Every structure is written in structure tokens, then in C-alpha cells.
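One chain comes next, on its own, written as C-alpha cells: the form predicted on its own.
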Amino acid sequence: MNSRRNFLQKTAIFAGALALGQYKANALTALPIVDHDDEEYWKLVRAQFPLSAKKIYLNNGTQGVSPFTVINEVQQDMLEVDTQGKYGGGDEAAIKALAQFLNTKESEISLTHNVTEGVNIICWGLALKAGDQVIITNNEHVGHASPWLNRWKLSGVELVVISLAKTAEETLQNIQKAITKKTKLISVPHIPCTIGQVLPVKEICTLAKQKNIATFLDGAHPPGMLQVDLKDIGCDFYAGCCHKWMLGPKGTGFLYVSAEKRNTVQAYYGGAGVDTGWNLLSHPKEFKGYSENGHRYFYGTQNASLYKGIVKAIEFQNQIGRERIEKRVKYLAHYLQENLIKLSPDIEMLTPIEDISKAAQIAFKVKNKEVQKLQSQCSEKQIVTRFVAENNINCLRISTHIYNNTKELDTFLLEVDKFVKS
């Protein structure tokens, strides 16, 4: 009880005293026990974000809101860089933090700017030839679909599109049925941006290994929402970002390439850190080889302050507790889904209802109505949602994170009710 009281006092002082550029944010104090529905606690967590109290932000799946501690860290370091003339650095600390966060080796992490960059590195780095098959899904984000369509157009790689089903078992069966002797890679989202469905990725990777097929996961959403353990999942490649559910600086991401598969992914862009040594003036000219770590795939001048922001974002999540965060966001999403289904028989739920196939994003349609109009209606009330036009799905997607609460969801549900009855 004392730890809880101390936390409330510290966060109240913190929220009131913070002024960016003047106040160095103190770390959150993790509590021994906090329930996922302890609204007093989560209200104070919300106070750690600059998000306007007038706005109900339900679109974390597009871009997360960074807490003050991350913003302050980036701003302070950028100021120091320009005050002191500092150059570079920060990448080792960011890689170490990410490796621990994802339960993998530091040498298997590359720093990127977003998921799309990671997808392109794998898409073009693998030695695929015309006729080789890559399995993808009918629920792809443009950042995953476009690179593969480009590879298909230029290289003749075949794209086999499978449908996501209402259950994890059926989705796994659809992938299994699509596998042929020509299948070289299964490249699917861990959680698609469209309907928030959690794919049975561990089972998919196990199946692929049995058939000597490589696996690549578009991990834009799970890190920071779920407790992602890459070694447990068993994938070969994983592209993620830090600016969605991890609540890190915008334009930061990572690529995981397993040590066992590193030499199967050709690096096509070079720069400082990519190689093990070179000499342009020797005869013959010398390029010794590629780095045996994640630096093989990233290079050049980077924003070291953003790397510090990644570290701070991970600290923020760890101090609240990753299990606690996962339970909270799932609780909110379940609350929303349950109440949407109760609201009207005209609500067409696209996100599966089975627990293992859903997390913190709920997608739905309304029969005989254009939900894009519902998005506009919500926008007028300062409620931010996401209309999903990808793959002609045309649904509304709601993302719930730790700065949201049930009261906000009730406000959104009222707008849905008005729309259904209009």
C-alpha cells in the first residue's frame, strides 16, 4: 500500500511540474500489484503523456503517443548535440535495450527507421529467383505488400496470397495448404494492420522449419502491445518499429535477422559499419567482407538522440511492467469488442472473438453503412480512429493503449450507436 501511495504522490508531482527542456523526467516507479482495471492508477499513467485531455486517441496502431520521459530525453540530447557539437553514438545502447526487450542477441538487431525499411532489406536481400513462391496474406499493409509486389514485378517471384480465418487453427491450415515445393518463404504479419488479428506465428514458424522454409514476420504492432519473445517464436526475420506500441520516437525501428540466416540476406547498401575493412587504393582493391552483426544492414549518419529515446521508451514500458501493459490493453479491447457486439446485430465484427487471435485492436463494419462516415462523425467529436481501406476491407479499426480508459470507449460507443440508428 505504501508503494502505491508513493507512486501516486510522485506521479502527481511529476505531471504538474514537467516542462520540456527544463525538467528531467524521473522514472516511473513500478508497483508490486496493479490490476488491469485499476482506473486510478491508469489515470496517472495517462498523465505521463502530453496527449490533450480533449482528445480521445484510438489510433495508436498508426502512430503511438510518446510519454514526456521519451520526448524530454530526445529534446535534451538534441540540444546537447547542437550545444556541444557531439556526433554519433547511442546505437549500442539502443541495440542492447532492444535485444533484451525482444529476447535475442545484440548481434541480431539492426536499427532502421520503420518497418517498411526492414521489409525491403529482407525482400531484396534474399536470393529468390523467378518461380520461387512467397506466401503472404490478404490483409497486408502497403509497407509489406508493396516491396513484395515490386519484387514480383521485377524478379518474377510468385506471391501466394492466403486468407486469414476466424480462428488460429484455420489460418494455420490455410498456410499449410498453400505450401508447395516452390515455397521458399512465409512472409506474414504477426498482427495485420487491418483487423488486429493475432496470427499463430509460433506454430507457423514451427511448420516452416519442418519443411525447410524461411519465415519473416511484419511486426509493426506487437512489440509494446504484447510480450514479444523472438527466440520463443522461432522466426528467421522480424521487422518492427518503436513509434507505435513501444511509444518511442517517430521514425525509429528495428530489424531482427537470426545469426543462422545472416549470410542468406545480401546487403545491397554500404556505409560505415557494414563491412569488416576496405582499401580503395590497394591493387587489387579490397573489400574484406560484411560485419557479423546487425550493422551489416544499417550505416551512415543517424540521429543519436532518437536512439536515446528508444532506450527511454523501453525503460518506461519495463517500469510499468510488460505483462501489466499487455493485460491492460487487452482488457480495454475486450471491453470494446464485447460492447460493440451487444450494441446492435448490424455490427459486423472482423476481429476474431477467440482470445488467442485478438489483442488490442478491434475492427468492425456496420451493415449497409459506410463506416468512413462514422470516422468523420467521430473526428468532429475529437475521437481519432482509423478507416481501413487496404485490400478493400473498408472497416473501422480501434486501437487501445495504456493512455486510454473505459470512459473514452463508452464515449466512442455512443457515437457508434448514433451512427447505427441514423
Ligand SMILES: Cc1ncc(COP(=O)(O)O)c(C=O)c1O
The other form holds:
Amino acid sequence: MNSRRNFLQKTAIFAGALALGQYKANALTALPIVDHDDEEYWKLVRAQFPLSAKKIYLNNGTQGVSPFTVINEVQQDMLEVDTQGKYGGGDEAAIKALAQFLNTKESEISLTHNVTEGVNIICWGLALKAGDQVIITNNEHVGHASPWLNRWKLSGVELVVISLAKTAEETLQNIQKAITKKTKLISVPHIPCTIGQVLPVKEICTLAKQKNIATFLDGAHPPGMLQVDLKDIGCDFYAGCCHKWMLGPKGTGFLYVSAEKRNTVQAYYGGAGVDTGWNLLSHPKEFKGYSENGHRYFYGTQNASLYKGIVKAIEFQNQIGRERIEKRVKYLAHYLQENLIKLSPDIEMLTPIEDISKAAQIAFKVKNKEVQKLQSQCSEKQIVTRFVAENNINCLRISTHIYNNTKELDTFLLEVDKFVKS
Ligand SMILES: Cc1ncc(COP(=O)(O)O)c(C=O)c1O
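Structure of the form predicted in complex with this ligand (previous: the form predicted on its own):
Starting with the chain above, the whole complex follows.
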């Protein structure tokens, strides 16, 4: 009881400080351990974001909103760069933070600008030839589908499209059935952009290893939502971004290439950091080799302030606690899913019900109605959702992150109720 009273007192003090716009970097860690449903604590977390109180932002799956700490860091550093005439840097710290965050070696992380860039590096870097098969799914985002379709068009690589099923076991079986002697790569989303389903990635990677098939995961969503551990998953390649669930600066991403598989991914672009030495004036001309780290795949002038923002975003997540974040975002999504199902038999729930196959995104349709209209209805009430047209799925997707709460979800549910009854 005492600790609860202390917690509320501290919350009030911090909330006061925040109202004055004084961001306290340590405010969140100073609080006692709280639960995933302790709304007072999560109210304080929301106060760390500039997000308007009027907005019910349920579209983190498209783009995350950054907390003040990230925005301040980037803004201040950009000012410092131009005040002092500073150039470069920041990449090592960002790589170190990402490697710790994802449990990889630092040498296995390349800094990119988004997921799509990472997908293209793998897609073109692997020595695939006409007739080689790549397994993908029927729930891809354009950022994963388009690079592969381009590779199919230009190199004749065969794309074998499997269906995602309602259970992890069935999805795994669908992949197993699709494997042939010509399968060279399984390239699937960890969580697709469509219905928020979590794929059984560890099992997929184990299966692939047994058959000597490489694995590449489109990791646009899980980092920052789930406690992603790439060594535990055991994939060969993973493309992610910091601008969705990690709540980092826009236009920042990463690519993981396992050290064991680095030499199977050809670098097709040269530039500062890619090579281990060059000489254009010697005879013969010299290009010594490729860097034995993630720098093999990125080069040239970058915005070092954004790299600092990545470090801050990871610090912010660690401050709150990654386990606590995962529990909270799943709790909210579960709350929404349960209440949607209860709301009406006309709700067609697309996100799987089983716990291992769902996380923080819920997607649904409404029988005999176009949910795009529900999106417009919500938009008039300042509720931001995502209509998913991809792969002709035509559903509404709701993302729940740490700045959301059950009250916001209740407001959204009211709109769904009106829509269903209209
Ligand atoms: C599953 C998935 N893959 C790839 C992408 C593309 O990400 P980016 O815009 O960072 O390239 C997205 C974006 O929403 C996505 O949801």
C-alpha cells in the first residue's frame, strides 16, 4: 500500500515537471516496478511523447511516434553539428546499441535507412540464379514483395508463395510442404504488415538449417514490440527499422547479416567503409577486399544526429524495460481483440487467437461492409488506423503501443459499434 502511495506521489511530481515541458531523463526508472495494467504508470509514459492528447494514434505499424528524449537528442545534435562544423561519427555507438538490443555481434549490423533497403541488399546480394526458388508469403508488404518481384523479373528467380494459416503449426507445415530441392531461401516476415500475425520464426529457421536453406526475415515490426533475440531465432539475415516500434528517428534502419553468411552476400555498392583499401593509380589498380563487418553494406555521408537518436530510442526502451513493454502492448492488443469479438458476430477477426501467433496488432473486417469507411469515420474523430489493401486483404489494422491505453481503445470500440450498426 505504501509503495503504491509513493508511486502515485512520484507520478504526480513527474507529471507536474512534464507539464512544464521539463523532460526528466530518469523519471521512468525512478518509479517502482509496475504492472502492464497500471494505468497511472502508462499515463506517465504517454507524457514522454509529444503526441497530441486529442489524437488516438493506433497506427504505429506504419510509423512510430518518437518520445521527447529522441527528438531532443536529434534536434540538439543537428544544431551542434552546424554550430561547430562537425562531420560524421555516431555509427559505432548506434551499431553497439543495436547489437545489444538484438543480441548480435557488432560486426553483424549494417545501418540502413529503412527495411526496404535491407531487403534489397539481401535480395540482390545472394548468388541466386534462374530457377532457384525463394519461399515468401501471401501477406507481404510492398517493401518485401517488390524487391523479390524485381529479382524474379530480371533474374528468373522463382517465387513460391505460401499461405499464412491461423496457427503457427499450420504455417510451418505450409512452408515445409513448399520446400523442394530448388529452394535456396526462405524469405518471410517475422510479423506481416497485414494482420499482425507472429510467424514461428525460430521453428522456420531450425527447419531451414536442417535442409541447408538460408533464412531471411522481414523484421519491420518486432524490434521494439517484442524482445527480439536474433541469435535465439537463428536466422541468417534480418532487415528491420528503428522508425516503427523502436520509436526512433524516421529514416533509420538496420540489416543483420550473420558473420557466418557474410561472404554469401555480395556487396554491390562501393564507398567509404565498404572496402579494406583501394588504389586507382597503382598498376594494376587495387581493390583489396570487403570489410569484415556490417560496413560492407553501407557507405557515404550520413546524418550522425539520427544515429544518436537510435541510441536514445534504445535507452528509452531499456529504461521502461523491454519485458514490460512487450507485456503492455500485448495486453492492449488482447483487450482489443477480445472486445471486438464480443462486440458483434459480424466482426471477422483475422489476427489469430492463439497466444504464440499474436502480439500488438489486431486486424479485422466487418461482414458485408467496407472497413475503409470505418477508417474515414475514425479519422473524423482523430483516431488514426490503417486500412490494409495489400494482397486484397482489405481489413482494418490496429496497432497498440506503450503510449496507448484501454480508454482510447474503448473510444475506438464505440466507433466500431456505430459502424457495425449503421
Ligand atoms: C512488413 C513490412 N515490411 C517492410 C516494410 C517497409 O518498411 P520501410 O518503410 O521501413 O522500408 C513495412 C512497412 O510498413 C512492413 O510493414
